[in-house]
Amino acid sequence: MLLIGVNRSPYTRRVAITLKAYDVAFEQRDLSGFANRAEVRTSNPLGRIPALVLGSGETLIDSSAIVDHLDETYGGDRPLTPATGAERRAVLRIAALMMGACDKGLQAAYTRNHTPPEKIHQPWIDDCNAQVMNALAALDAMVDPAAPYLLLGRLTQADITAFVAERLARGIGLDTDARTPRLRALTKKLLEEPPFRSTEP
């Protein structure tokens, strides 16, 4: 099995630690979307990480239908994202604002890096940036310090999605310190787990 992408990028990061949580072997080529988009390509037409090569050749693209796959392979009764029910809306409803707010958080960044000074729109990146908060934000008040993860009392995608949107955050200046102390406690616990651990980049 073979993960196309750089974990730098919340998308890959995602199912590199959902392969590592199931305990999949795999191998990994650390391909940007942006530095080797003609080679991505041959994976993914869209130019897009990650991509995740199947041992029967087949390509798998976008990270929540890796993720789906992952979960029925893998996932047995356990699987991080619950098959039916409450317990699976409240998992997908978490995952679903957290891809959100890596979505705002990268516009806000490749805006700022991928276009001209002079025709940068700074409004347009402050709302990406406030969205990308108050998602963070609406999940900090979810977080119970004393639980060790989200929901369920184990490791879901609510967990996965909400370590590397913050992560993100970061990345992009956000002070999550500051703003989102029970989620930013709450990913610092979730470092110290090997899957998490294992891939930062």
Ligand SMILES: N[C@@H](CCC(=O)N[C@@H](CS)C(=O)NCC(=O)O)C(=O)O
Contents of the next structure:
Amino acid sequence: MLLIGVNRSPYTRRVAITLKAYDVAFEQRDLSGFANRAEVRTSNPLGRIPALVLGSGETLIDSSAIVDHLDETYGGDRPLTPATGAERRAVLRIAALMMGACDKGLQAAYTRNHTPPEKIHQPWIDDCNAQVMNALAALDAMVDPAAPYLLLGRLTQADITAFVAERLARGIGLDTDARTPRLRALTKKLLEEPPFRSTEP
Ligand SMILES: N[C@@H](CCC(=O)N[C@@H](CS)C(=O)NCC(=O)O)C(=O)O
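Alt. form predicted in complex with this ligand, vs. the form predicted on its own above:
Shown next: the complete complex, the earlier chain at its head.
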């Protein structure tokens, strides 16, 4: 199995953490969606990371579709996203919130990095960053500091997506220590676990 993408991408790292949490052996090709666009396009015509090439040669794209496949294949009766019901909805809600926060954080970063300086519209960047912080603040309010994980008393895709979104927020200069301290404490705790630690970029 081959994971295509760099772990500084929150979407790629989400998949890498999920593979490690399921103890699945894989190789990784550290390609960036921008710097290695032509090579990435051989796996994903859209030119985005991550992609996961299965042993059969089939290639999966988009982190949500990839982790869905990993749940189905390796999750047994305790998949990282529960298969049905209220528990599934709760995990998917947090995952959607956190992936949306990543989308908005990257829109802000792309605007800054791919727009000529005189054309940068700072209010747009501020608005994206505010959406990121609002999503993280909503999650911060759900964190029980005494609990090891966000939901169900065990590691779920909610924790993994929260971890990568909080990491991205810090990467784009948002002060999660001050503004979402419970979420920050959770991600520090998660970083002590091998799937998180071993995927540090
Ligand atoms: N919804 C996708 C988003 C993937 C994505 O936006 N990846 C970024 C890297 S962080 C990328 O490849 N960007 C290059 C581009 O959009 O051209 C997922 O969950 O996998």
